[in-house]
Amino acid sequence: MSFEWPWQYNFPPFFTLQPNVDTRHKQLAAWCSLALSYCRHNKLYTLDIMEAQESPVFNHKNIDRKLSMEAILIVFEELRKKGNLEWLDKNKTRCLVMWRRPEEWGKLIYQWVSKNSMVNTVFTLYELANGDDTESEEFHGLEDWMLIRSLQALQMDGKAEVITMDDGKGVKFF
């Protein structure tokens, strides 16, 4: 399935930050939505700022428009404020993108566990994110850092416990 670009993406002024405060606010909201949708569609969890500038999201070659590095950083800062992005370094060159927050992933995982009557069952992190039983689930293939955060959110709610096993980490659901 191919990614569906929003109408603004083909509108050249979209690639220039607008000076009017109201317009800029709507524009940044559209950019945030686009970036998260693109990452979700492509299951991207980590972005490099230099690579992002050349990616199709911020570089529309068909209309010869590219969002500036400054504007990309502004979009990323908006995403950070909303809790959808976390910088991996002080220089802001790499970031984690959370198109779903850990609590949302935790809820999806717990719904699957409950639906399949697997409460009081122990899983390895690998089984949960990459096992045959979860292949059709949206959380299948979830990167370890996000999986652990999601399980920690469930642990805070008393629905799971992250445990250390001989061959790594696991989780028990309650």
The other form holds:
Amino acid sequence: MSFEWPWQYNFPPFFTLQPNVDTRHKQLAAWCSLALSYCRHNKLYTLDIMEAQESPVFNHKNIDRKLSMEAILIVFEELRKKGNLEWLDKNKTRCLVMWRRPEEWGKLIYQWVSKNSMVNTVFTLYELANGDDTESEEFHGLEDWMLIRSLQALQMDGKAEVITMDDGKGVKFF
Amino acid sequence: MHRRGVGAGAIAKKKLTEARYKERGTVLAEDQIVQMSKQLETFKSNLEEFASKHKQEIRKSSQFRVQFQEMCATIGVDPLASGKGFWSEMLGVGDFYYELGVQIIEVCLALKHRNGGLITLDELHHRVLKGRGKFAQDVSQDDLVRAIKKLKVMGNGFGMIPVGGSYLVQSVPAELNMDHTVVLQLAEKKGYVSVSEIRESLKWERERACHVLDHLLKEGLAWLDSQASGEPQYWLPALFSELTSRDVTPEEANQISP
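For comparison with the form predicted on its own, produce the structure of the form predicted in complex with its partner chain.
Expanding to the full complex; the earlier chain stays at the top.
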């Protein structure tokens, strides 16, 4: 399914940080929504800010408009405040994008496990995120850092336990 | 004192009254009055018959409504003048426009966060029809204009700005004076306008042009595009043609403040 761009994406002023406070508020909300949808659609979990600036989201070549670095950082700060983004370094060059929160991922994973009557089985992290069995699941391809956080969220709920094995981490579901 | 006979006095009085009426040139004989009242009765029952025959048509056909309105205008009647009364109750004309007014308000409210409270009549028409569904009554742009005029009279902050052969419908009481209106009309062609364009077309001073554009930004009717080649452009979401058929997304709906 191809990505559906919101109407703002084709509206040239969308790429200019609006001077009017109320309009800017709406603009930033729309940018946050667009950035998250785009990452979700393309299963992006980390962003490099320099690369992001050149990606179709922030650089709309067809209408010859791009969001300035200053504006991108403002959008990212909004996402951070909402809990959807985490900087990986002090210089703010790379970040984690959480278009789904760890708790939400945990829930999805647990649903799959119980649906397939695999409670009480032990999985390696690799099996869970990259195994053949989970290929059609949304959490397939989930990056390790997010997977671990999701499982930790389940652990807090008493639904799983993260265990250390010889060659890495695994998880048992209850 | 010996009183005069009643008869003599009454006759004298009558003669005096008649003389006075003749003076003024208006003589309404009693039988004429009876005649008129009979005619009014006939007129009223004809009207009632007309109403029951055409009530359905009024609700169904926008063309019939236009002709009906024009006929009313010729005889000096405004069917929408009051909520109650013959037209409203017998024909349901008032109901039709009242309901339409409510629909118009709903559409404008739903889109206000996008376009700042300004919408083209075309887009409004398109969305009202969409909201009514396939099997609902036909609604014409004439109907919309009349309903909006009613809303305006009731003080709902509605206004209509003529642009490019049609109208922009304003649904928020943003203060728009003649200068603002004229710039909106200029922007209608391309959906955006710049300071130079305003100065060229309207022969204004730079300050006057900037003042108007700043006001439009402030009212949330225009957005600034500073990446346009040459000079900044001011775009109006209300005139952005790509927007007209896009539904309000769930995210947008969440942004709508009551």
